[in-house]
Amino acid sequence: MPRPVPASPTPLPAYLRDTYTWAYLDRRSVRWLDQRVVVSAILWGNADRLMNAAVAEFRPGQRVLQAAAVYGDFSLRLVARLGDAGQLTVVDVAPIQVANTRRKLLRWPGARVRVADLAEPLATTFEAVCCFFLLHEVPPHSRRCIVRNLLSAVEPGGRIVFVDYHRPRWWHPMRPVMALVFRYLEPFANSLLAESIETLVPESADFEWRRETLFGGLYQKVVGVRR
């Protein structure tokens, strides 16, 4: 008789296990979704820009925070920028997803993923954290838990970046489809497009922030020094 599969230490939010089964939680899922192409397709062909943007932010030799596993090869870039001086630090919810990111960074003795809900409290401090596209995918009131967490984990005169989706201009052709894809695929994302993330929580008040939109307003990226 099989013996059954251990629960995790950490529980799955029930916003992960209700909307995101299909994408995250499933394997069949994540060996699909996390080719590079697929990810090219799911950001319009913004994918490369987004990822470079993201990872210029850091310099070599820091210890950045990865909020989440990122499908595609943006953990590879980012622990290529930190380079063997640095360490990168990735924390997923999902096994399945820290299972995946070690995988790919297997080669990188100075890379770190483990099992954590970052609605949580982190018990690390950073030079720097990287979030990118997990803010949509949150509701609410977690959200704001993780951007607080986040931005706990800061030392001070270091930077956090968000990069994630941002309302389009009124004119922007994709703007009628990322509608569906809001209501349909991305239930959370409508609630990300009417805040701005600089301001969901009062920490933020300890960073100076600028916030650059690329693809006709449909993405954003938001960066903040800590003071």
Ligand SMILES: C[S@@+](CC[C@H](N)C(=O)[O-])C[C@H]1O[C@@H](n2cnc3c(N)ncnc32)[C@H](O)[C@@H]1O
Second form
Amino acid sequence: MPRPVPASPTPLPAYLRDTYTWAYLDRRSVRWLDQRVVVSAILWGNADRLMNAAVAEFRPGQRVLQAAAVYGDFSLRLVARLGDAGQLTVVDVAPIQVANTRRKLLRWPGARVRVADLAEPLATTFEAVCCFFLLHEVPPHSRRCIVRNLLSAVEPGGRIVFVDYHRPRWWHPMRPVMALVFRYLEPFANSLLAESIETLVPESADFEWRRETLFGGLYQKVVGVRR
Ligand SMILES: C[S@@+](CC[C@H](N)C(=O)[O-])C[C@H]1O[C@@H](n2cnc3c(N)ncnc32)[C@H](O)[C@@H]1O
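Return the structure block for the form predicted together with the ligand; the form predicted alone was the one displayed.
In what comes next, the whole complex appears, and the chain from above leads the way.
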């Protein structure tokens, strides 16, 4: 009898392996980076504000896709906002991140966490999609694929919420520090700062957009509602 061929695992994108192994693929970093205090420090004390700003865009009872795992309690806040009648699906390409997010969401039966590459088309659609600090970590070509796929996953009348870095104003005291962070740790971030999320792909023409910047322009929240 021929043996069934095991499903091939989703390959990790080269940019993730080459640039972010230290941050997302190493068990020791997952343990220490996944702490509230660390997440808060990385976002200069703005973690609560940014997470609340994202989560407030969703309503109880919605079916929501969270694009990629996020350190700290972001998924817990989102799933609590959706409530028992809602459904959260988290998709991440790294099995170690999927396992970590599953552990955090164990007490929420409405939550699903699965491995997939968001640069590949999604098989399902959602009432809403949330993408928290993913776009600055991917190179421009993959960023466009991801945004296109996420937009395609939004049902008519549904919304998509991006929270990410934005170019800080010239006087921002953190500007020189962030320039170093982007240069040495986040090599794709500057390419995101040079473009507008809401015009990245032609498919965005089907959405009404609004954008808000926070903390002296260092962060942005961009919300699109499908017409
Ligand atoms: C959301 S981003 C960064 C979030 C934020 N910096 C934080 O503190 O967690 C990090 C995640 O994106 C995931 N990721 C990167 N590229 C991806 C892709 N193409 N598809 C799915 N997940 C991806 C990584 O595996 C990682 O878990």
